[in-house]
Structures are given as C-alpha cells and as structure tokens.
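In structure tokens, one chain follows: the form predicted on its own.
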Amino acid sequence: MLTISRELVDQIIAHATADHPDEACGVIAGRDGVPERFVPMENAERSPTFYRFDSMEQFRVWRDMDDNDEEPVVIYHSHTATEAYPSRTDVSYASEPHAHYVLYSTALAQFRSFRIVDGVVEEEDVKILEPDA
C-alpha cells in the first residue's frame, strides 16, 4: 500500500495538468518507504505519449537524494488520454524494484499506485492523508 499526503498527490495533478497535453513525471524522495519530497522532472521527450527523464538530470536528482539519504519512492508520471496504467514501454523502464510507480490520468482523472518488479505488475491500495483541520 501507498501512504501518501493530499499535498504530494495534489503536486503530482498539478504537474500534470500544467504539462498537458504531454506527460508529466518526476519522482517523490523519502527515507524508510515514505514518500515526503516532490522532484517534478522535465519529460525529455516532450510527448503526449511517452515519457523519458532527461538523463542528465535524473543523474542530478539521484545524486542529491544519496547526498540526502534518499530513495526515490515514488515514481511518478501521467497519461493524457489513456487510464492510468502501465504502458508496455513504463514496465519495460522500470528499474527500481522498491519503488511504488504512480500513475495519473488526465483524461480520467484516474490516481493509481503501482509496484513493478521483473516486468511483473501488482496494483496496490492509495490511502492519502489528508491534513489536519
């Protein structure tokens, strides 16, 4: 299960929207499985149908969250006409086995949380915290 707060689901939505019609994606830093620090990434392929993180940057941010004592636990990024789930091509990218893989579908407006491990996917349950009132 994902265990994620309204302000880091709210973050992914709003990159997506603003980056549609292309898709959006980035990463959530964290320590211990939790998810806490948003890092939107720039869609080096600028595509509605395909994302790629711009290698360059990607190695900035993976570099910075070891400098931090960091993991990417999240993965995270949308489809603009399609549900959200993965693609073919998001399965055959995914690398790191820990991750929880996050989908959101602009068209449907769909928040899906996913593990993929060997090419194997396993949806999984979101609980969002939302914050105190």
Second form
Amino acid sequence: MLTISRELVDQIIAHATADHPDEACGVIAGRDGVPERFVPMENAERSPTFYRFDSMEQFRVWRDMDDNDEEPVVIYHSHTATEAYPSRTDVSYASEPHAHYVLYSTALAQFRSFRIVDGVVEEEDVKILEPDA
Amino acid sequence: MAIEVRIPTILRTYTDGAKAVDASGATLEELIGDLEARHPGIKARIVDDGKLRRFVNIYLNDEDVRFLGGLGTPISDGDTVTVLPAVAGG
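Next block, the form predicted together with its partner chain, ref. the form predicted on its own:
Now the complete complex, all chains and molecules, led by this one.
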C-alpha cells in the first residue's frame, strides 16, 4: 500500500495538469518508504505518449537523494489520453523495484499506484493522509 | 588503478548488494570488461551489441558519457563512474 499526504497528491495532479497534453513526470524522495520531498522532473521527450527524465537532471537528483540517505519512494508520471495503468513501455523500463509507480490520468482524473518488479505489475491501495483539521 | 563504480539498486544482485565497487581500465569499455570479470553478468545489462544500452545512463564524475566519448571515454585513477537506469516509459 502507498501511504501519501494529500499535499503530495495535489502536487502530482497540479504538475500533470500544467503539462497536459504532454506527460509529466517526477519523483518523491523519502526515507523508510515514506514519501516526503516532491521533485518534479523535466520530461526530456516533451511528448503526449512518452516520458524520460533528463539524464543530467536525474544524475543531480539521484546524487542529492544519496547524500540525504533518501530513496525514490515514488516515481510518478501522467497519462494524458488513457487510463492510469502502466503501459508496456512503462513495464519494460521500470528499474526501481522498491519504488511505488504512481500514474495519474489527466483524461480520467485517476490516481493509482503500482509495484513493477521483473516485468510484473501489481496494483496497490492508496491511502491518502488528510491534513489535520 | 582503482575507479569507484556506483551501482544502481537493480544491478546490485551482481555485486552481492554492494552500492559501489572498484574496477580498473583506461577507458570505459575496459572498465566494463573488468567489472564483468569481477561480477559476471553485469556487462550485458549495460552494453548491448557493443554499444551502451539506450536506457542505461553512465556518468564519468558528473558528466553523461554520451556527451564525452561513449565507451571509448578515457578514465583516470580517482574517477567515479555512476551507472543509473534511465527513468522512462510511455
């Protein structure tokens, strides 16, 4: 299960909405599996059907996470015309077995989370922590 | 001549879980050959048909080797090589 704050969910949706119709992508860094630090990334492909982190930006972000003892807890991207389910390319390039792969569909306003390990996709529940009233 | 090679999570099955290992070589190609001798199987995950795999990024210190000399990039003692799978999809 992915447990994530309402604020981070809103940040993913805002990024996806701003970049629509291109796909938006990014990372949420954290420790012990808790997503904390929102890091929107540039989609180097600037495409409505494909995304790829810019290689130099990824290097800097991964080095910062290493320095902070963080890990990529969430890797997110948007789908802008289809449902929020990993595509065949998403599965073939998934390379962080410990990450929650979050997809947000701007077309359907769907927010879903998956584990993708060795080519196998498993959807998981999402628990959103609402701010204290 | 020891060069530190930083290994991404997904390739640590080849390095007994180590995040960084030492290897040697005068070029990136030689370094990857030495890495393969020490950690059999790892080369095929980085190189395909004599070229860097399209969805693997390799950095020499803080430069992407695609913007240097690819597999022919010269490497010196004390350099750090970082392997990172590209984050991509559709």
